[in-house]
Amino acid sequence: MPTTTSAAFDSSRESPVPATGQSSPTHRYSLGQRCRSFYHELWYRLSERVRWSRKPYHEMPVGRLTDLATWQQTCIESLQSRYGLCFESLYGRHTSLANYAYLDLLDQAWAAADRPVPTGGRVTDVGCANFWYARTLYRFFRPATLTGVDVEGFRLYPTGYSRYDAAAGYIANLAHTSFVIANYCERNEQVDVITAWFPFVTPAPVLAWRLPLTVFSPERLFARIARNLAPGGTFFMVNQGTEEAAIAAGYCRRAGLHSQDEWMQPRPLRPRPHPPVASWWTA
């Protein structure tokens, strides 16, 4: 049956997309940029403490999804005939649409760099917030294990569920699957994918996730990367536009990590300020 874990906090955190660390002594940062971390950071650590939990939480399907444009509706037929998936009769349409951008984004990505899928093995997935995805990542690398890490669990919606309650219910009937609440950078394991879906590699997204920049440190992430990953095995990244692309680029070769392949999306499902950037990269 799915799990949903916790594990250790300590002075280093990590954040939704994906955690990371303590921040590096090379970042440095404006007045501006301490005032709005400081204040983040009281926050994020009064939710740690609470833990704020009530049960899973499930939304509320919204069961046809309409106002789709004619070659999106196309798109979303195909990927439900070759996947067996019909996000709509689970989540609502956000969600739904989401999951499908995602599932739509992997198909593509990995036809197009004409790579085999390294199904059954052990996948995790860093910084994954409420891991509203599992289900996509599940069905596409039909994996032995399916983790999803994130040093935030107990944010709290204007639901009433925190992170933790929505995870609990996204992981819900997934085998083998659970959700780790922990720091990525302190994790030892050794699994076969790794994946990160536009982790963050300068400071201002931290923020705008309302998070504390003692969270920012690529460098250990990446590192840590580096490490967890199994020999032959395959880290999945994805980022937003070819600059963020490049600055990801680099923190992987300094961590050790060798580059296979990259692709850009030339057209979302779902519109995006800059065209995702995928690649594959081994240790």
Ligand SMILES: C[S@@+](CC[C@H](N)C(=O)[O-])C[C@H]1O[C@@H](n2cnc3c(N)ncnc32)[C@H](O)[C@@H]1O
The other form holds:
Amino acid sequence: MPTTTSAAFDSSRESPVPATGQSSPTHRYSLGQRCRSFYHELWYRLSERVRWSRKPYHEMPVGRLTDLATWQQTCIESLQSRYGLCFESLYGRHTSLANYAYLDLLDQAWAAADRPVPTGGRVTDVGCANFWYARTLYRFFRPATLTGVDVEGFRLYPTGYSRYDAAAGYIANLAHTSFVIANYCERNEQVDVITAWFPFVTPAPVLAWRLPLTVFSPERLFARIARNLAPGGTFFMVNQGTEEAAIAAGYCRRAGLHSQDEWMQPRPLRPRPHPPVASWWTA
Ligand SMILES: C[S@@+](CC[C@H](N)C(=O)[O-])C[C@H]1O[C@@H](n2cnc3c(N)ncnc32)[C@H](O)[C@@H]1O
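Having seen the form predicted alone, could you now give me the structure of the form predicted together with the ligand?
Let us now look at the entire complex, which starts with that chain.
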């Protein structure tokens, strides 16, 4: 475990995403999709140009989680005692529950697969959004370094804070942890563990997340994950349901990754439209 406490916050753009109007050579989009993509591209470009930032944003802690089913309460208490975490003393209700849900998935998945958790290594999370679950990854993997990478850094929230500000708040006090704004397809690194929670593997969710289709390039993304994984390293991915997991698995295989295991969560702590499917890959 690292002993120093300063959390690095690296927002340097490492490389640009493809220029406006370019699209992946392997995907064909409808006119409607292209129009929506163009609209999102304008806002995305504008936010990345303005780079709006005030200061690290810290959520107002909810204090206590109420109105939970008994089984949810029991699950959370078990996670709290085993991992020594109390998200509700740091975050609002939504983020607290979402963190418990991700921690519960990690906890159950690795136990079900009977795999030793690779602690103490370099961990990167690909497509981390504002890295609201950094603390969960930090506690679970106890990493030497933890890096969250997202292609969009300056989305503006109704609070007047940007994604950058939110990420700075979430990683505050986590040693050797950083939030990097970059297209992961362009990132060069060697890490022991790469995680990806719900990566885009079809175009519709990209548009639903108000992003342009120019950032959608799963072939390049998975190829880069395979390339950046250190020998013996682990790529851990979570997808929405079996259909999406199968599409993602296809990309993994074509990128040269080898499947080690797959597990579907029977009862997620927070209900989802499709059950999360976890999978483990090696380069
Ligand atoms: C469906 S969201 C999942 C967000 C987060 N993992 C979670 O579980 O809340 C996918 C995220 O991947 C990011 N993303 C998509 N393509 C990317 C790329 N090439 N490099 C880095 N981030 C990317 C998007 O900006 C978005 O935040």
